[in-house]
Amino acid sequence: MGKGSGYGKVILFGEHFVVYGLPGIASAVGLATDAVVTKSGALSVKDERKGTEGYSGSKREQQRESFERMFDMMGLKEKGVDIWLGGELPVMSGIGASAASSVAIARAVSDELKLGYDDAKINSVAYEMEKAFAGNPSGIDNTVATYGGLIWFKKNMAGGQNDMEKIRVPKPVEIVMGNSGVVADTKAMVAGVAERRKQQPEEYDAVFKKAEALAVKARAALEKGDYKTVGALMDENHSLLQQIKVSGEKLDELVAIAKQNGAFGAKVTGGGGGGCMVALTPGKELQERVASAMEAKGFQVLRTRIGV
């Protein structure tokens, strides 16, 4: 029996943006998903996560198909393995679910095998089976799943090792995330951008360019514990992530109630379309406002911390 686990993940800068090789900046959520792996005659999957209404039935083919490229990459013949999943990490769109399980069921069948792998190699074999879920993933989400922690991300974009470095904030932040219960195609949404950027090259790029400068002063921000800085750093991104069309109504309701209730910040994270945002809401006190005001309408919401 084989065992394996995957850190849940927030972007609070640079979705979409990533795929491009632009900076982003992502955070472990302190939530995981687990995986126990065993040898079978034949693969199945059991899926005891909890979350978001049809979200693990939508994903099923680009489930299967991850599996595919998993045992490819580790060159494996045989792929009789019986999956269980589980663990307090929600399936919903936004949080690295997907990242995730794929780290997750990665090192549980490392472990069954004895394959020895490490994180890097965990880490590469999770890529590859964003693919199916992401089709052209940036790699922030594997690598927040693998390695925890606050993370600063750029994708090489020869083919080479990507640039990730460790983000250090004087002290973990609360952060409120909002499910919209929207579930997203993220391969679709990463595709829908690819192509009004080649339709409206000039306009995507002025957007892609303020992008990475907001990276940069957010990165410079959080590692002085400016907050106040963060929050209007991370409405700017939300401004841009509606430009580019990868908001939603739900989303950006969410957001609005995030503001209304004295968030520093809010904005879409992770592939848009649906899924979750994010608040940046520094105390305890704070945090509760923001996350009884979501779920007063009737929102799925997560309490959590940033820099842990």
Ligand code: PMV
The other form holds:
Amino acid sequence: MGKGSGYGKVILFGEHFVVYGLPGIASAVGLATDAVVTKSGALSVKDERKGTEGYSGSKREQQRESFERMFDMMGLKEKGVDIWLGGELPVMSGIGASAASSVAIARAVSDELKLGYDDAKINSVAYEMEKAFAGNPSGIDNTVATYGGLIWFKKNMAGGQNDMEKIRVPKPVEIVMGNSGVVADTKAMVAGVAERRKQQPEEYDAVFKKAEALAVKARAALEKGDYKTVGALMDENHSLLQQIKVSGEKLDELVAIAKQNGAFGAKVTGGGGGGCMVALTPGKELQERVASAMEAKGFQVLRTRIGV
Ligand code: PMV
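Having looked at the form predicted on its own, could you now put up the form predicted together with the named molecule?
All chains and molecules follow, beginning with the one already shown.
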């Protein structure tokens, strides 16, 4: 029996833009997906993760493809394994559930088959698996799912090693993640941005330039623990995500609730179109106020911290 885990994540800055080699900032959320893998005659999956109804069903095909990619990458002809998935990370779009499960499964297979993979190898297998869910992923999700922490990430567009640096904050800070309840397809969202960018190159170029500048400023503000500035930059980032059309009605409603209740900043996180948003809410009191305001409107929320 082999075991493995992968962290869930929240993207604070730069989702979608990271696909094109611009910098992004993401953090692990302290909740993980766990996998247990046992050799057997055929491939079987028992998915006991908690989360959005319909999520696992609609992602089943992509999950199957991700397993094929994993076996190929590992050079395994024998694909008979029983895979169990569980853990504390709720399965919802925007929280990096697919990357967390890819890392957990790759670790558990390596453990069960005594492959001895280190983190770098697990990360590259999980990246390959992520292609099934995201089409042309940047690699930010699997990197956080593998290493945890708060990171600065830049995809190497030439295909070499990506730039990944840990960011240190003076002390951990509270966030709220609000779930729109809408299951989103990251692959379709990424493809949609690519399509619109082709049609409006100048407009998109201008937005991309702003996104890059935002991430650079945000990193400096995070390192200083200047959360007023970080929050204002998150608001600007949300507006850029609206401009590239990856927000949605429910997500905008959640962002508005967060801001009305005192969040320092709020934005879509991850692929968008549904899935989650994130609000920066320093202090337990503010976190609680924002979270319960969302819950009062019927949304599912996650109270957590970044920079732990
Ligand atoms: O929807 P998620 O949580 O899988 O996040 C995807 C992040 C994107 O930037 C939209 C895609 C990527 O590969 O970076």
